[in-house]
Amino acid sequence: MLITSSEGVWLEAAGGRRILDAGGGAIVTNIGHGRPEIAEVAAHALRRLDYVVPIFATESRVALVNEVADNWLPDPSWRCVFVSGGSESVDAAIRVAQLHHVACGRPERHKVIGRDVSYHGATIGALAVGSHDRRRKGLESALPVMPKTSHYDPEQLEKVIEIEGPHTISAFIGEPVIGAAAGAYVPPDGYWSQISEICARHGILLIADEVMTGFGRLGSVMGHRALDFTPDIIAAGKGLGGGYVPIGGVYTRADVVEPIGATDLALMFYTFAGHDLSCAVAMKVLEILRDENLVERAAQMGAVLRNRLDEEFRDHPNVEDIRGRGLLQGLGLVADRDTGEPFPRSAAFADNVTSAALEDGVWVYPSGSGVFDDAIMFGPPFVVDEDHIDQMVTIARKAIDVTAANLT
C-alpha cells in the first residue's frame, strides 16, 4: 500500500483511501502527523547545518540534552546520549552497563539478564537479550546466550542470579509495560519494586526499555513513573522523534558513566548518533508535548479506549486479555477464552486481524510471542478523540469476529 499524505491520526493511501492510526505506526506517533511547525523546524535545521561527526556539539545537540534532562528523566544530573532508534539505544546502554563494570574492576560481570517474554529491538545484542522467538528465528546459532527470568515473577531473578552467579552479570533489562511480545502487558503489582530491590542488592544495573513506553505513552513522563520505579540506565526511542525523525537515546545517571570517562575504555558512536536535524526535530517535539499538555491527555484518552475496549470485549470469546497503559493498550486474542486454547500459529492470526481492520480502514499494530502468541495494540497519537477510539474499537471487533468465523 502507497501512502501519500498524512493528518492528524489520518494517513491517506494513493487514490484518497483515509486509514485511521490507531498504532501510531508501531506506537511511534505521538503529537499527530503533518504539524506544520516540524516542517519549519526540520527547514531551519537543514539550512544550519547537515552532517556534523558526533564528538563535535551543535546548538540543537545542546538544547535536546537540557530539554530532556530536565523534564523527562528522574534527575537533570543525568547523562543524555542519542542514537538513531531505538534498536541502536538497547544496544549502547547494553554497552554502557558492560564498560561501567569494567572501568570499575569487573570484567567478568558480561551477562545481561533478559525475560522469557521481551523484545528489546533487531541487532544482534538486542535479539539476545530478548525472547521474541519469531523474530530470532533463523538467528540462534549467531546469538549469545545470555540468561531470561519471568516476566511476572520477580522471586526468579533472585534464582537465574544465583544460578549464574552475580559476579558474571552486569545488567537486567526489561520494558515497563512489554509492547511487541505481549501486546501491552502489565506485570502484577510490586513486580517492578521487588526487580529493582534485587538487582541493587548485587550490584547489577537495571536497565529500563522505554523505546515504547518513554516521553508520555503511558501517560506519565516515562514509563518507570507509571510503575513506580527507577531504573539505573533508560533506553528509549519511538516517542522522542514522534515519527518525524530517527532518533533515539541512552539516559543514565553520572556515577554510572563517570568511570568509563575515567579510563581509556570508548562507547563508540553510531554515524549519525544526534544528527543535528534529528535533535532540532525531537526538541520540538517534546516542546508541543509539554506546551499542548499532550502527556495528561495520553492518560486521559488512554482511560477512554481502555472504558471502550472493556464494553466492547470483556465478555468476547476470542479475547482472553484486555491490558495496557495510557494510550498504549492491548488485547490477548485465544481461540476459546474459556480454556486459554491459542489459534495455531499457522493461522497467523493477529496478523489477519490486523488486514481485515486495515480493509475497513483501521490500522492496528500486530503483536506477541511466546505465550502471549497472538495480540492487537492500540496506541494512536496522544491527540485522538473519543468519535476516533470509538472507530478503531468497532473496527477491531469486527475484524476479530470475521477472521474467527473464517477460520471454522
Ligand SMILES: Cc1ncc(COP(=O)(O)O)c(C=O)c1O
The other form holds:
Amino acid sequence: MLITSSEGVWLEAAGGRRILDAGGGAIVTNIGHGRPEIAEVAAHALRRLDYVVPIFATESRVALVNEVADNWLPDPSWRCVFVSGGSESVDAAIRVAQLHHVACGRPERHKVIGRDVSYHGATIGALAVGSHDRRRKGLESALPVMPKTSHYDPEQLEKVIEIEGPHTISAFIGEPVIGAAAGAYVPPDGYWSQISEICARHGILLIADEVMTGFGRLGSVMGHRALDFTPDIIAAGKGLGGGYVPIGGVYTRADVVEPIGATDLALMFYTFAGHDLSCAVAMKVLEILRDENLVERAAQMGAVLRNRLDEEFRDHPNVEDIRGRGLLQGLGLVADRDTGEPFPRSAAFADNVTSAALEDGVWVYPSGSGVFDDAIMFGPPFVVDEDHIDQMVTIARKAIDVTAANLT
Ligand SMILES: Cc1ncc(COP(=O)(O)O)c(C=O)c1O
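Okay, that was the form predicted alone. Show me the form predicted in complex with the ligand next.
Every component of the complex follows; first up is the chain already shown.
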C-alpha cells in the first residue's frame, strides 16, 4: 500500500483512502501525525547544521540531554547517550552494562538474563537477549546463548542466577509491559519490585527496555514509573522522536558510567548517533508532549480505550485476555476462551485480523510469540478521541469475527 500523507490519527493512501492509525505505526507516533511545527523545526535545524560527529556537542544535543534528564528520567543526574533507534539502544545498554563490570574489575560478568517472552530488537545482541520466536527463527545458531527466565515469576530469576552463578551475570533486561512478543502483557503486582530487589542483591544491573513503554505511552512519563520501580539503565526509542525522526537513547545512573570513564574503555558511538536533526525534532516532540499535557491525555484516553475494549470483548469467545496500561492495550486471541486453546500457527490469526481491519480502514499492530501467540495491540497517537476509539474497537471486533468465521 502506498501511503502518501498523514495527519492527526490518520494515514492517507494513494487514491485518497484514509486509515485510522490505531497502532501508532509500530506503537511510535505519540503527538500525532503531520504537525507543521515539527516540519519547521526540522527545516530550521537542517539549514543550520547537517552532520556533526557524535563526539562534539551541538545546541540541539545539549538541549535534548537537559530536557530528557530533567523531565523524563528518574533523576537529573542521569547520563544520556542518543542513538538511532530501539535495537541500537538495547545493544548500547548491554555494552554499557558489560563495560561497567569490566571497568570495576569484574570481567567474568558477561551474561545478560532475558525473559522467555520478550522482544528487544533485531540486532544480533538484541535478538540474543530476547525470545520472540518468529523473529529469531533461522538465526538461532548465530545468536550468543543468553540465560532466560520467566516473564512473570521473580522466583525463577533467583533460580537462574543460582544456576548460572551471580558472578557471571552482568545485567537483567525486561520490558515494563511486554509489547511485540506478548501484546501488552502487564506482570503481576509486585513483580518489578521483587526483580529490582533480586538484581540489587546480586550486583546485577537492571535494564528497563522502554523502547515501547517510554515517553508517555503508559500514561506516565516512563513505563518504570507506571510499574513503580527504578532501573539502573534505560533503553528507549520510538516515542522520543514521535515517529518524525529515527532516534533512541540509553540512559544510566551516573555511577554506572563513571567507572568506565576512569579507564581507557569507551562506548563506541554509532556514526549517526544523536544526529542534530533528530535531537532538534525530538526536543520539539517532548516540548509538545509537555505543553499539551499529552502524557495525562494518554492516561485518560487509555482508560477510555480500556473501557471500550472491556465492553466489546468481555464475553467474546476468541478474546482470552484484555490487557495493557495507558495507550498500550492488547487483546489475547484464542480459538476458545474457555479452554484457552490457541489458534493453529498456520492460521496466522492475528496477522489476518490485522489485514481484515485494514480492509475496513483501521491499522492495529499484530503481535505475540510463544504462549502469547496471536495478539493485537492498540497504541494510537495520544491525540486520539472517543470517536476514533469507538471506530477502532468496532472495526477490530468485526475483523476478529470475520477472521474466526473464515476458519470454520
Ligand atoms: C521493547 C522493544 N525493544 C526494542 C525494539 C527495537 O526497536 P527498533 O525497531 O526501533 O530497533 C522494539 C521494537 O518494537 C521494542 O518494542
